[in-house]
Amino acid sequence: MESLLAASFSLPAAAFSPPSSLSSTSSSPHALRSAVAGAARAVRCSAAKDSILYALEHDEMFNSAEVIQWESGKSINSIAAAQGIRIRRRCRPRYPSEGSGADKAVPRNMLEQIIWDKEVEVSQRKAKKPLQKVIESSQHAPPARDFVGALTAAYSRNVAPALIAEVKKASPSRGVLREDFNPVEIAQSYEKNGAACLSILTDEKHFQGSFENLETVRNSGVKCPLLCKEFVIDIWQIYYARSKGADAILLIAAVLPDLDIKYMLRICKNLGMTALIEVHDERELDRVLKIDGVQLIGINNRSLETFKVDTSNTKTLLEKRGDLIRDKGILVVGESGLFTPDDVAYVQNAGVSAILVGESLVKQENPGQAIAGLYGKDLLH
């Protein structure tokens, strides 16, 4: 099982610093607590202060509610359906839409399939590059680039929303967007044209995005930071976006439990990377915000189970929560819906610092040129 707590409990040595002899530990949850929580238990701290056996018995997330929950015998749907998750996990050792009968699954939505099969790509690349592997790759990638610092930098240049422009071939709604794509000359043209930071989708199955496209945009010579638009359900994801140049990662809420997010958060940490975390209602908002170290909240307008478009989305959640994001210092930004300048002005008078968008530019025949068109003015860059 690698959602709640195998992402929690591998053990990297980016997130505990263990000693060797305990930094390939099994990822599965049930041999890390039988290799070292009945020891860490036993001494009750008298472990030396460096030692991975104090650092565990003393972390929050090892003694967290979920990990309790989760021994005592709760599935992880369980657990994640108490918050009010309603994406449900397989971890199938094969794609869903194989198989008849019984063994066929029946996905409730798009996002559901969408994490499915993503379950299956995962383990087939962890498989080929386990997570050491993975992460040794990360540490040799140049230091990552200021994601928030650019996505600020370019609101008080222009006095209007930063812009995060996607390098997006296709989308499971909309189908083929760009027909003669070719990532790295929209990557470029983006930045040309005043884009603060790119988004890069890496989902191959439903996007026809790659982790190549991410790797190619970045050594290109584009300056701005990257985000990695990935259906993230595994840290090994993070560490590999990582070491193909990623600066920020996408983190759904609809899809991670709370004690997930905040360990991906400490692996972003520990990365130099900037995690946008993405909501789309009240209750995913309200966990968010109970998260320490919560630097960007992306409110997407499109329900990733039905994919409708409602932009008054964004209003209505900083209505009711805008004053505690502020007060948190947290970036909010805008998502899907948003194709004219009188849509970038509504979303900016709802309190939003910066618009990640798609669609809207990527299908024009210069999706640079198209940035103009979308604020009704050339942005400063």
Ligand SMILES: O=C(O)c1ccccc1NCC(=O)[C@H](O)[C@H](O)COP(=O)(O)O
Contents of the next structure:
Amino acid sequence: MESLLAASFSLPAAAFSPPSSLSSTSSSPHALRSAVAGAARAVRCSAAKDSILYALEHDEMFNSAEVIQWESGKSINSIAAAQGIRIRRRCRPRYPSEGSGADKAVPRNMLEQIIWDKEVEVSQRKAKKPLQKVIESSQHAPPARDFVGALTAAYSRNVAPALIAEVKKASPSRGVLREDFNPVEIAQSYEKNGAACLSILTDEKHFQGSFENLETVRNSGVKCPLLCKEFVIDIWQIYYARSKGADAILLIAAVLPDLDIKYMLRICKNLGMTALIEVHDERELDRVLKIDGVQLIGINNRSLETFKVDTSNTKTLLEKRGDLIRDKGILVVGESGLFTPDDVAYVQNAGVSAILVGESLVKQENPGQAIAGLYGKDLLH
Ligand SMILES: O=C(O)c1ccccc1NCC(=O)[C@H](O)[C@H](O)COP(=O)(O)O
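Swap state to the form predicted in complex with the named molecule from the form predicted on its own:
The next block holds the full complex; its first chain is the one shown before.
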């Protein structure tokens, strides 16, 4: 643990690694705390130094956002805002640069609410199972399967966008989509009817999903690679998803600063996982296109801030950046609001290789059989 800790203070890219090892549940908290106190004294920015020393004194657990702040001497929200990210982190007022204004206490939209709830959830989960333990569990998981390979093969087989079919019980914009929700039955029915990959919602509070659903589907004999549909803010979640059998994970550009995306991509690669990096607008797309190693970009037609769905978003962004995306060999997934064969043809003509579909399938009595209705034909598998 000490070496990880040392790395987190010497290499900027590694700075997101496991400050959680400072949790009071760590095996030698005293030694770790001394090591961090030493490192803290060497940090140039006095606000950052104060934050670290404060956390040590108050026996608090660290998270990745805090480490970024220490390294750069800037607040996570100011780093993010400079990149056009409007979603703020729920900052504790101990950071002088954050202030403690009343507006900071209220999330500005649903995505921000989800992220603030996620910060609480992840810190509670980390307290129960520190990063080191999750890393160990991830090493015992069945090997990750080839998510991009499954999409490419399905596209060639069907000459139609490969389907990532979503196992989703509820959503903030639509409420409960399916009362009799059996994730394994839905997953098997999707696979039988030609889905290339599956997306499993794991957020409990807003989507009534769970990591247990992910694990149960993985252990049920379903062969399609699985995307963990989560709101990732911390590398802990990536290792946790892998430990539960995920083959791919969602990274949302509206939430994550560039350096987080880069570092998380590296972790995914080391774990053999695919990252689906989701964008909603041109600015986010341009940020992601500057990052090396991106294989899969999702263009979400739903604004996660307003819930407005507009399928022309996929077309507009691909008209602007399609050539560059093709030159880079990146596959594009059209996400959200797809209900009919015309919708599928529309995003296919815009240039997507795959689509991510939840509501229009999961709401039907037989979600798998609904796939033929969505495509206007049976899919080969
Ligand atoms: O769906 C929501 O209400 C939502 C709200 C806030 C953040 C994310 C949200 N959904 C995630 C997704 O984008 C969709 O689950 C996915 O793209 C499938 O969309 P759909 O086919 O429209 O169910």
